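Quick heads-up: it's one chain on its own, the form predicted on its own, in structure tokens.
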Amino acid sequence: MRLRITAAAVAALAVAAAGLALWTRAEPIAPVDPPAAAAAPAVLAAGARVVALGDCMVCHTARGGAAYAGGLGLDTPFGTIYSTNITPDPETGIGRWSAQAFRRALREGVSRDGHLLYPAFPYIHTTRMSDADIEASYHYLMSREPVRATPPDNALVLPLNFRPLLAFWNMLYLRPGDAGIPARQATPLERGRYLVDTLGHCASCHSGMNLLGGERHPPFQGGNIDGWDAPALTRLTGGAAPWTQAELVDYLRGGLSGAHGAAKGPMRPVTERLAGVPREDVDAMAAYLMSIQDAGPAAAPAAAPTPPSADLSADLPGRRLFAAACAGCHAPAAPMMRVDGRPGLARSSAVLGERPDNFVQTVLHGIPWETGSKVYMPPFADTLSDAQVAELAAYVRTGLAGRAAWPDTATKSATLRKETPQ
């Protein structure tokens, strides 16, 4: 009798599914021959800019593997999902899709056959992109060398791994978007806004994502993403070493600022890409981004950067750490220091933040040197302990930027090491 129940049950799920599955998913786009050639040189050049500005090589393109062909794992707290090819190979890529299809990709989250896109693509932020910066983009990357690569399986919890479920996640988050603002009609303000706001979808990793997944409100008050500390960007103007627009448009432009530090993680890929679009852009995203500042009390202010003693006998925790492993580099008087006006730590982001996440990842993993790149640093995960990993932030933080120490910092690095092993 049991027997009987639980299979009734089983089938009666299995109905449900299926005509949930049915209900969710859209028609098909029919599949088109790949363009046979490319468009206008100034429909590419915008579409570059466009796809720049949207970050999309950074997580379509997996570490090592050709740029857009997908693959990169995207860590998530319901399990890893796999970035997608979008190059025209017209087998494992786009290279089929027609200009409808990627719009309604864009603007609805749904693949050209019709199955629902897990949001770890931001399509609730593309759905705002203007008609013409949809087509530019499409063109682009139709333009692009088609690479056949096929992406790994999702590797998601049940029932998260049953698509036609995202229909109810669509329904309380997805909200299609009016076409954005014309480029060539926006004030400097509203562009920095569709920029921040749908283009960079900027929210996705400053504003942290609440138990369903979705991004908390108010946004940009700061989330974590891959084991980074993803600061709030209402607060910039207000923390212990507050920021200038000028700042902001220096680092978002070439990932180092001179009063607050390099960018790393996450966050390094997005300055290089940057890097490579009109300064007006990013001009216009620093000008939005200090409109939506808190007009709460400024925390404060850093204290002046304390060079470590000569005389090592009069020790204090990580002291010695410091002169052995980072004074050579870090030093005030080191000669790094001295090119490109390279801020001291006790001004540096990683080092003011309200948690260590920042400054152990970047001592565990280093910073990768990249062909151009002003800025590189060595890992240490296989030279200093977790305990030496905290002596050093626990001197780093009171010693020279005169904050309170961070607690339980050495958890904190065996963590990050156990989780984000690079």
Ligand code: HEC
The other form holds:
Amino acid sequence: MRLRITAAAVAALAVAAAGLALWTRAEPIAPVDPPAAAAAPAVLAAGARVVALGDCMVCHTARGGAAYAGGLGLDTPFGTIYSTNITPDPETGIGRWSAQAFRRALREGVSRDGHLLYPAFPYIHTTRMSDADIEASYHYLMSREPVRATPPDNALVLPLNFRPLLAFWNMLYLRPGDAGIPARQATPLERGRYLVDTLGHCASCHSGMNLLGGERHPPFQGGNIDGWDAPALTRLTGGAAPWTQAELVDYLRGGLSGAHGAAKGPMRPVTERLAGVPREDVDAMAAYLMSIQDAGPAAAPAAAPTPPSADLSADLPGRRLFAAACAGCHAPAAPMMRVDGRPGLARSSAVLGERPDNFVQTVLHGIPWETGSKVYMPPFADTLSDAQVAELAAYVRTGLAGRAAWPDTATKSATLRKETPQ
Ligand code: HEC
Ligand code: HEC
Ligand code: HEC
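How about the form predicted together with the ligand, since we already have the form predicted on its own?
Below is the entire complex, every chain and molecule, led by the chain shown above.
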């Protein structure tokens, strides 16, 4: 009896799954011959700008791999998803995709052959890209070097490796874009909104995720990605170190604000791409961010932080460790601090934040050096124990920034060391 019920249940499930697969199947779009000639230079230049603002290369390039050839593993709570090859290689890339197939992928999250794409690809944001931007990015990608490369197989937990289930997810979270978008970019503020909400998909890290992997509402209340806290973007002008619009522009374009600190972890590649786009675009993003602040735009430039009390810092065990390992760069008189008007650590959200995560990540993993960057910090994962990281955190947080120490920093260090090995 039990067996028969189980068999019936399995049969019912199989029928349901088959029905679902049929219902959620999108039509394939026929392959086309690759375009014979490259698009006009103006279109390619526009496409390069769109692709930089949309971070396409960041996700579609594996560490040390060829640009746009895919294969970067994105860790999600449901397993690892690998980005695909979007070079114009006819066999393994998008060389035989028509502009229509490309547009459908960005608007609806459907691949050329009809299979549904995982939302690790931020199509819930690219769905609102303008037609002109989609077209320009298509031609730009088609003009790149074709690379023959196939990403590794995804490693997802059951039943999420069954793509038709994504149809339900799309019903909940996909609001397909409409064609009226360009009209809404008439003012710098509208342009900024488009760049932050749509192309820049800033919410995919700064909003946090719910249990189904959807973005939390209201947006920009802060999230966690790859073990890093992505701070709320609606509270930049409140708090101990308020941001001004000009400081945001420096940070977003150069990866370093002289008043706050450097972009680190997953934010760093975002700023590297933004370094190459026209300044007016970053100005527009910063203006839009200022317009969504809970506390309203910052009225005056940020006030100087209270100087650390020597007495307070004197008896903290982390002080000597800091002098030995960190002061060579971070002491007020260190050579690094005198160029470019660098901020003291006490103004960084990695030190002022509610949680120690970004402090610990920065100390363990450092800030990798990039060509042309003014910012480099060595990783300390191999030289400092978790207890030492916690001592340093207590010294910097209490002794330098005058705040209550974080609890359990050593445990956090042990966890993050294990979860994000480099
Ligand atoms: C946050 C990471 C991320 C960003 C940013 C991103 N992609 Fe992707 N993209 C992915 C992943 C992951 C996939 C594969 C999804 C899957 O296999 O289900 C993908 C798939 C695609 C596909 C479908 C390819 C195929 O063979 O089915 C296209 C086209 C694409 N991306 C284009 C773009 C463009 C253009 C941009 C920039 C505007 C972009 N992507 C930005 C992660 C990203
Ligand atoms: C070789 C120089 C160097 C050393 C040594 C060094 N750092 Fe850094 N650190 C940097 C640079 C560069 C930055 C980026 C900020 C900047 O450029 O002003 C940074 C940033 C940071 C930040 C984040 C501040 C921000 O920009 O948001 C923290 C926290 C930090 N360091 C802690 C430490 C600690 C703790 C030590 C000692 C274990 C240490 N650093 C050693 C160079 C160094
Ligand atoms: C891949 C994930 C990711 C994306 C996409 C992303 N961010 Fe971030 N962002 C982070 C993380 C993580 C931090 C914290 C890193 C640090 O403090 O160095 C951060 C820090 C910031 C900060 C500094 C906040 C503070 O209080 O110190 C600003 C401003 C910011 N991001 C704006 C943006 C904007 C605007 C976009 C869209 C163009 C964006 N971010 C896209 C992950 C991301």
